[in-house]
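Here's a solo chain for you in structure tokens, the form predicted alone.
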Amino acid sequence: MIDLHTHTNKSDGTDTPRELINKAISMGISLLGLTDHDTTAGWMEAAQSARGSISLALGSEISCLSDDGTSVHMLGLLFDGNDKEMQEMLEAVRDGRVPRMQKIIAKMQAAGFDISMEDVEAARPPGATLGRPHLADALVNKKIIKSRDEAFQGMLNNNSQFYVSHAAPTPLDAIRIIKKAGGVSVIAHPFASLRGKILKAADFAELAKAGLNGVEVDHRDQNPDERGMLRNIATELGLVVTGASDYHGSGKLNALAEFQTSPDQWEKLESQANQRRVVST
């Protein structure tokens, strides 16, 4: 089994990255991609954790914003941890959290809701990524809303009143530095309505011309009709296919594994990089 896409507490995940891998060795996973938003900060801990069959495809989810301002998550895989542009760029966007939490938390008090910052960081790991996950879990903590998944469909979902922009590199910027770091891409989740504005099919034949390398198909947050259109793309352009989980842990109800990437496209993917840099034991 291949999950390429999932999280830990290092960003808006529930599992350490011990825990996490200890679960994937325990379900028989083959090879676990490990893609905290906007950081590396659990890579360590995850290859420390490694034992057995299990391989790791090491990577960041990056939150990028396109030209008109539709929100895009980019996965990095295999790139040079130590490349300096990229955890430049990681950096850079981990930065933007803060004012953009307070300005959502801003709109919430204003509209009488009694959340605060100190609720926001009281819900965060130590060391987390900040992210909207934890606002919904000081929104749960407060009695405002019952689970994440309610926040998501509703007041932290894209359209909402209380949405807030952040400073973010464009999906072709992520796209070039995850290549200069010798990694691959792979846009993540993009027909996923529920989230919000989503991309158009026109817009994937620009990302390929910069260097996409693959596209997330198979996701719960993408229908079967999303999925074979992801699918016609996928493969007009010459784009690998994968399908994650975007594993949370006990934050969302996402099962690890319980969407996959065959090991055909995993390995046309992973030809891609410009060394290979899966983590085995």
Ligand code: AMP
Second form
Amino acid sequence: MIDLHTHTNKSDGTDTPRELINKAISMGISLLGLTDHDTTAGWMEAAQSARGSISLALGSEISCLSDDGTSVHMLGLLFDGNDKEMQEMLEAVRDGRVPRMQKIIAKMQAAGFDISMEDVEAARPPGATLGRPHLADALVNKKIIKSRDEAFQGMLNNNSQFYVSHAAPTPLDAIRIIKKAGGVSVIAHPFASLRGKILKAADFAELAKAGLNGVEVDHRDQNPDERGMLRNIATELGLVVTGASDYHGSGKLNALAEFQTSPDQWEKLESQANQRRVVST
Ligand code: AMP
Ligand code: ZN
Ligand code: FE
Ligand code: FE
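Please give the other form, namely the form predicted in complex with adenosine monophosphate, since only the form predicted alone has been shown so far.
First the chain shown before, then all remaining chains and molecules of the complex.
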């Protein structure tokens, strides 16, 4: 079983890296991708927790913004964690999330909600990449809403009046920096339309030309039609096809390994990194 896209409490998941690895081991997952948003903070704990037959593909899900303002998530896997340009890009995105959260909160306060940055900070685990799920948790703590899911159905949705984007690299920049750091890039849930504006089929050629390695096809936020279209795009452009859970612990319904990547597609993806960086014990 190969699941290439998961989150821990180093971003907006709820498991610690150790808890995630333990769950993956007990489920019999052979290869797990660790892809917290805009950070590599969980890598060391994850690597130290690995044992037995599990292998790890360490990575990050990089929040990007295309020139026309479309939010794009780019999975970087198997890159050199010490690469300076990569770490600077991740840090810049994390830094941009703080003023963005302050703007969202100011809008909510102006609309009469009793919520503050302190409430959000209290809901964020130490060192975690700040995100809307932490604001959702703060709203739950204050009994303004019932769950993260309710928040994303309504006031924290990308189409909501409170939505604010944050500074982020373009998808092309992210692909280039991941590649320079020796890793591979897989565009995450590109047709997940419930989240807001999505890429167009024609956008993929440019990404492939810049060095995109794969497309996340099998993901719960993409319906069978959308998966079919993505599979065709991937075939046409010679891109690897992946499937993954986007597991967030109890923060989302997604179950670990609910979608998977086939071993042959993983082999093709891994061969495109500049060296073998899979962690195994
Ligand atoms: P942000 O990174 O601050 O823009 O927040 C986006 C994050 O919210 C994504 O990583 C999603 O995993 C998470 N998210 C989106 N929809 C939901 C939902 N319905 N329930 C829980 N988390 C969600
Ligand atoms: Zn997330
Ligand atoms: Fe994502
Ligand atoms: Fe994700």
